[in-house]
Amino acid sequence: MPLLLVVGIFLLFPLANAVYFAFVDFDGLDPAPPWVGLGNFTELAQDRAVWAAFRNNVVWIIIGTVAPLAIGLWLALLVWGVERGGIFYRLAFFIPYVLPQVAVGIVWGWIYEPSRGWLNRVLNAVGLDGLATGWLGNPNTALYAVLFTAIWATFGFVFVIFLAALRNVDMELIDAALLDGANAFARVRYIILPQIMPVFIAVTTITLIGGFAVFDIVFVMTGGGPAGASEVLGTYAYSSAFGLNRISYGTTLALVITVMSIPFAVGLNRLQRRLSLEGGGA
């Protein structure tokens, strides 16, 4: 019954007010907005900005989950042999992720700053001046600058819990491997990535769902700018709320977001619990 009270009140609750302000037109004072039925849902479906904040989402969903997991898989690989200083490298590549969104929103954001930022001073000392840009100014180039920075922040959660992950590792099947021959691909391939593929589906569903999910921090780098080049649902969502009084759409572009993630998360959740079932490893 405690259960069932806590899932009303933190879920079925706030989800079931999302659902009214989606078929109504409240701009956050009308005490009695009108019904418009699925009005915010077809508007949404002809919304231009929309689609192009969701081409968006798709390019931070596709490179902002693999790139942390390549890196973080990678770099947990080269830790696991360490013997020494070991806790060193697990504190200096998880410690951007803890960090503030913001702060490391606005940190980046001075990196990137076209006539003083470290990136275009470093480009123009080493010769390649015709790469500077102002990175987050720049239409072509300012979704990239921010996911860059979105994935220099994650990778340590997922470096860590990859490493965590290998310590389970049957370490006599690495030796049998390292004896028959096998190179350094192979084994990863077939004999570790296969033990800790729980383990390796789960942060696939968390940094998945969070592409679906990002707003901070595209919110703090460039609001979604310049002229919606790194618009993602999110940001969208939140300026079509806070920004034009349209409580209704906003809450519809979010209800939508949620939606979409759905599918995903409860696929990759049962692919973990059946490998998990059937002894896959970690």
Given for the second form:
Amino acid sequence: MPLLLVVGIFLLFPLANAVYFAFVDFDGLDPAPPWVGLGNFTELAQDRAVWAAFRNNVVWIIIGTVAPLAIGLWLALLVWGVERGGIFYRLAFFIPYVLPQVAVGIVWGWIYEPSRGWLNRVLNAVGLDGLATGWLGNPNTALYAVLFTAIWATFGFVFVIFLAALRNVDMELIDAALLDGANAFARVRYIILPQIMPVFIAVTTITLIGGFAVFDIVFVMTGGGPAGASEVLGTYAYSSAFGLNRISYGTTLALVITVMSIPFAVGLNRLQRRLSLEGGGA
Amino acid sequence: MRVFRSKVLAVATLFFVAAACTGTTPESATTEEDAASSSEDVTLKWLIEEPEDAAALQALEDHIAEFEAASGITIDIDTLPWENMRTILQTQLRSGDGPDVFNWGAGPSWGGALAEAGMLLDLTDAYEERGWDVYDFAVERVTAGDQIYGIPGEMEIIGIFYNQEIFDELGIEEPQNLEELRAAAETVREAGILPMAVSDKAGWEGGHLLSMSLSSNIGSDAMEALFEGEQSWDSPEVVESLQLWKDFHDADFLPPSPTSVDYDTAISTFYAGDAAMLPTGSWLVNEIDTNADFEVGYFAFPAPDGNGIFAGGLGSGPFVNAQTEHPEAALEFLDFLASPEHAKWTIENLGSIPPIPTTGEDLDVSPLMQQVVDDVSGFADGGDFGYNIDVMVGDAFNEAMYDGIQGLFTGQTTAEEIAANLAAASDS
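What would the structure be for the form predicted in complex with the partner chain, given that what you showed me was the form predicted alone?
Up next: the whole complex, starting with the chain shown before.
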């Protein structure tokens, strides 16, 4: 019964509410918004800004998933063998993750600032002034600058989870592989990864779904600009709903984001469960 | 069962994304009079834009304390960053939990939209009964049909602040036409100083740039023709006024990447003496007086053939929630906010100029503020002023303008394309 209540309040009601708003044209004020049927969906399909934002989301999902996983796993493997100072490394790598995203965005905004930010100052100091640019205001770099910040803020989480998972890896298998002359890559590929695969899938799910729903750090750092260059679906939904007072259009977009991410969430969840049942180590 | 539960919880989490953009339809606005609206033991919530300077908020609270002491009404001041106000205010008003009094913008897409939705107390009778003396032109901006729905906010002009010391050192006089402005900027640039501290990271700053150049380029009558649809936004003059900023950028009169620079950074660049000019609005005068340790002048963006006109507009002013439980107390508070005494106080202490006749003389203000007061007084005298475009148009137009000008600086779009988009947004 409590579960049904939770599902009703936090799933069914918001879902029904969102679906309703997707079929009307609510401007945030009109108490009786007109019914528009599939109008919001057809407009969305023809909206070039949506497709541009979707492309940015795809970039975000790919890089924003692969990079934290790779960096987090690499660092976890490095720290795994450290006997002294392990706590220091765990803290150092994890702290960015516990910082509020808004604060992270603001601080990195200063770092990227074109004239006074230290990134350009460093580039100028080492003779790479040709690379200096207005990182968040340049349409060619804005998305990647924000994405880099997001990766910086995320890899610590991946690192800590992988480090915990590595504690359950069978060391006898590692020793045997060493005796057989397996190099580091082979040990990771054939010994370690299979044993932590359920955790790997779980972390992948979280970071990947985060790529669909990304909003806060983009909103804080660029607002989707310049001229939509770093716009993602989340910020476009927000600006449509609250900037243009098109609550229904924004809701429709949010629904679409949700629907797009469900197959990934369910598929990865199933895979993780299957691997767990098959006896994955961690 | 566990599988079902985990799936349901996972999906529930995902749906929070969708739920975040939804709301409930508003309850109908109540019109019931407040039977117990005597001023005793009444607390009014007043929502205002978060001031740039914390000291300004403290000064305002101290000033409001005088009203509280005299009226017995407690004013609970709440502040929000301007960029968050629309979202939060509309949600609060629709849920019936809004502030009693709040500062909001005038015009169709701002207060007009709330008035149309029945969310604002009709102040038409109050104006007459309570003798609020507000300039007619300003009252027109808070009028929808036959209803006056608020007290208009401060009068603002947008022009160019300049560092008098830099101008003097380089032998530059206040530019009297566009060519002189270009020459001045070139002289400043040659001296290794940034000519204009322009920011356009948020987008709205670009709207102000166009407001200035276009107002001075075509004049107030032609601006009105644009707003009324008698003239098209893709006219050559609009293109020219947009292209002018691209040319300034290409000539290194502006920072290399204005879309990377936020408003505060542009201002601090000017305060630091690293930029000779700062194109922005008169709302900054108080802060300039506090922070700039050099003399500052202010002029209208020049026209091609002479002195230009200031782009003018009204800032946010107090409106009353139609569902307030204390309408009488709210009106009493508006009496205070609409008084000449309060107007004088805001000029002297906040640097904002309400559209209320008050003595322009005997003000205890800086020379720069006095100049702005004198310039702004032309509003009431029917002086020639341009328009701050973004308070005159709808959100879709503003988005096209903000994105377009950002794209102009980054090379993503051309002046002609922006003008065409503005025309399309205006038509829609």
